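Given as structure tokens, the chain that follows is alone and in the form predicted alone.
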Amino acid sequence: MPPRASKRKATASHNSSSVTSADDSPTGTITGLDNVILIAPSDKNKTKKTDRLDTLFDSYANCSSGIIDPEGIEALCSDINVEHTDVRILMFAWKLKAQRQGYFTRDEWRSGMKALKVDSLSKLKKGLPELEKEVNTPGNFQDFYSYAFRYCLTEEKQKTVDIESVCELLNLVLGSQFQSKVDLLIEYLKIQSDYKAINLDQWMGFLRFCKEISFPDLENYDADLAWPLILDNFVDWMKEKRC
């Protein structure tokens, strides 16, 4: 954090010639107070808020790395009475724009908490329902859904997520909205043997399928509309299952 600007009180000399008034100055300005640093009230408030955010961050950060690690996140979750596997923690990571799964940097923490307009645990806890509403708006949910997949890419140049993790993630982010579809999709993913991992295009296809395709009749599913092949196979499996 940048150091605070110091505020020094100006002291005028008894010799009136040491300070020239605005009327006497040829430029119409006050001279002799060049070293005084003025801090606007709004700047002081911002500094205090950043200090509170940093203090809170430091209470969960690893002393060696200087970032909040998985252990710190679990401690945070405990303090706000939310399971670390709760989808709202993933939403919180999305709001922080966290780049690495299970880790929050100081800059991510500051920007995310400021965006949430919270600077304490009690405010964060109260703000989670509003965050959930924000995520579930049509304009944000697709971005959150895409982020959830990218957040699971923990290795450099990793492009896919293993089937087991995808099944857990599907249930976490889509289960509450499309439970019947998600349950059957997960069932299929677990028994099929063609795919050991899922890429982002396939992942986004799952969301489109859940939003657009009538269920369970699947009448409006058209395999010619460039669906990922894994969904063509899923629909074939569904039709066979009904016979």
Second form
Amino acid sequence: MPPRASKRKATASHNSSSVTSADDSPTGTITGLDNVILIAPSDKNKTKKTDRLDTLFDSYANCSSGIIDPEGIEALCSDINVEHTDVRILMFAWKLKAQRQGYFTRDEWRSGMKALKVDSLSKLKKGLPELEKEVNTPGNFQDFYSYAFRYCLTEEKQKTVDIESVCELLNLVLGSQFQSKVDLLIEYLKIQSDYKAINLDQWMGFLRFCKEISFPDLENYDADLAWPLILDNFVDWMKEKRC
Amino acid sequence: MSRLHDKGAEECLKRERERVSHYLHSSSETKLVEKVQHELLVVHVNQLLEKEHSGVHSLLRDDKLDDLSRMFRLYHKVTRGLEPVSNVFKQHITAEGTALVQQAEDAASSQAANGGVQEQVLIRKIIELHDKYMTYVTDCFQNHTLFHKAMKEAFEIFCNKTVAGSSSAEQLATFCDTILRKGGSDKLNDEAIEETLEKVVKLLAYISDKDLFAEFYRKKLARRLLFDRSANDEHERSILSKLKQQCGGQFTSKMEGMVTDLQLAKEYQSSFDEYLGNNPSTRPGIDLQVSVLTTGYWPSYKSSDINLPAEMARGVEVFKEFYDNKNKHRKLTWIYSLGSCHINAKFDQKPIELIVTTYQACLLMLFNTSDKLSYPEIMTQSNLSNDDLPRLLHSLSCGKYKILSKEPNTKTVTQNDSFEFNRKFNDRMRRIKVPLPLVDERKKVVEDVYKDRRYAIDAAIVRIMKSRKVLGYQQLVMDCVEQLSRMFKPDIKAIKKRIEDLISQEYLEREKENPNMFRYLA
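What would you give as the form predicted in complex with its partner chain, now that the form predicted alone is on the page?
After this comes the whole thing, all chains and molecules, with the earlier chain placed first.
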């Protein structure tokens, strides 16, 4: 099929409304008739593209469940030469709007890959830097950051994520932008015993904290404002550490 | 010499006024008086007030009521002239009150056993202090609001201090218990008792942990009612109505329920006795008195599954039948830990009637069928746990009266001990009470109150947010504190924590554009 596909692509730009008889695509032709059935090439290309995506999807999907499971994702990662724990995979999941951690459904795959404007592994790999840039725009980053937390809520009705996982996630998602702040925050989270798990509100608070509060003096932190209590405690801990 | 100065000032002003009325136009009087006042009083105000030997301080210290009245009259006319005076007043009272608290703390630590007595002394002294300075406010300071406020703030400072581990709320509740108990205030007549109760309720206004007071009071009230230790029913009702007036109906509703319950319990008992009289076959062979209490009003009690001796078990069965007949839809839960028993013990020398708790009685009756029992055997037969058993056995074998003899004869009870009926025991009395020391309930009371506070804070937050829909954090905290202040002073961190939990439970959410604002989620 591949050679066929690329040939198809080459003709995509022509706005011809005829169907060549050389086409033996199962869609839309009735051979032996004078009538011509109009199929707009873009639609045709769309379906072809969808086919490509589907094929790609199928190559990683679990046969019985019809969705890509953790094993499939790992295979995908190895094929594009990216660690499955790399933040870019999380960004990929965000782009796919994947609902369930470790799984991609066909719809998520289709819409995500189309949004990325890629339909092959090599294109996907090449598209990663741009995806990173897209995620890091102020408008998107907040959304991505929130998504990263919610992606970890694997059980039904789960509202919090355990400290260990939160620390890893913080490092993954904020490490590049706010390394020193994140390191201190993680140190505190591991030492403290008030909270065994973090909820979304606290999680979002961490981002706001890193963005707004000056380090390491913490001068502009006002505990009388509505910062989550865990951050009040973190600031107290930091101040004690200094003395 | 400020006193002379003031007297002199008063004279001076008087003479100026006279001069004005003689020589000057009447409109000049006001301005002139103001100017003189200003020169005499305001310019030197701080010096006058704080002077070591003659300032307000010393006047208070030496109880110079007339001079204080004069000072008030003079400074009253000066704009904001009374503020410094009331400040010194407040500081003075605070110092005296704090000294009293320190005295009590020192006394308590030097005589560890008498901690309780010290608390009673402290409360009495604080009441006296209050009476004394209230007189100042009404007589010298003409009931001026500034001075009422000064007194209130001063008392709020030292009335919330802990002495020997006991909070002021607990101290006050214990004080009430002492007065209301039988033998507690024999020296006072009814009128004096009423007066004291009145003053106690006034002191409560200064204590911030009113909910803690209520819980301690309720626990002690329960014990007075159940063990028939209340001296006078009228006094009990009187203080409740005073508390109701000061703190609202919700504060006293449970306590009132308790007092009513006992009334009803007496009526039930009469009809139970009648029932037994009419049905001789049902008689359990023991004299049984049952108090039926309404669960919601009384403090919560643990009830354990003790194995009752046959006679008691029979009594319980009979009462249950009687009660179920009258109340088909109610469930009885038996709290044996609150019961008491009169049990006859046949010692070698003479029989003695023992007044014990139900638990103690159950243990003693085990020895009707066995001569000697080991700790584990007692545990199995009675079905009591290691939480209760050592304390109970100790009271019967190591305390003032050794009804049981313990082997080995050490001062503490261990799981390796065994016990025997001490037939050689004797006492000159024919009836003795074998005391069982109380378990310290302080920890549980504090725990229960703190738990209730969490619910109270939640309810306040939800109530406020429901009506305001969107509200800033600081305003929410302020409103919360205000709403709850009638019962306790909420910790700001506790409020923050509750807000976070409510966000988790999706009652509230943080506004996206302004993280310091919250929105109510219907």
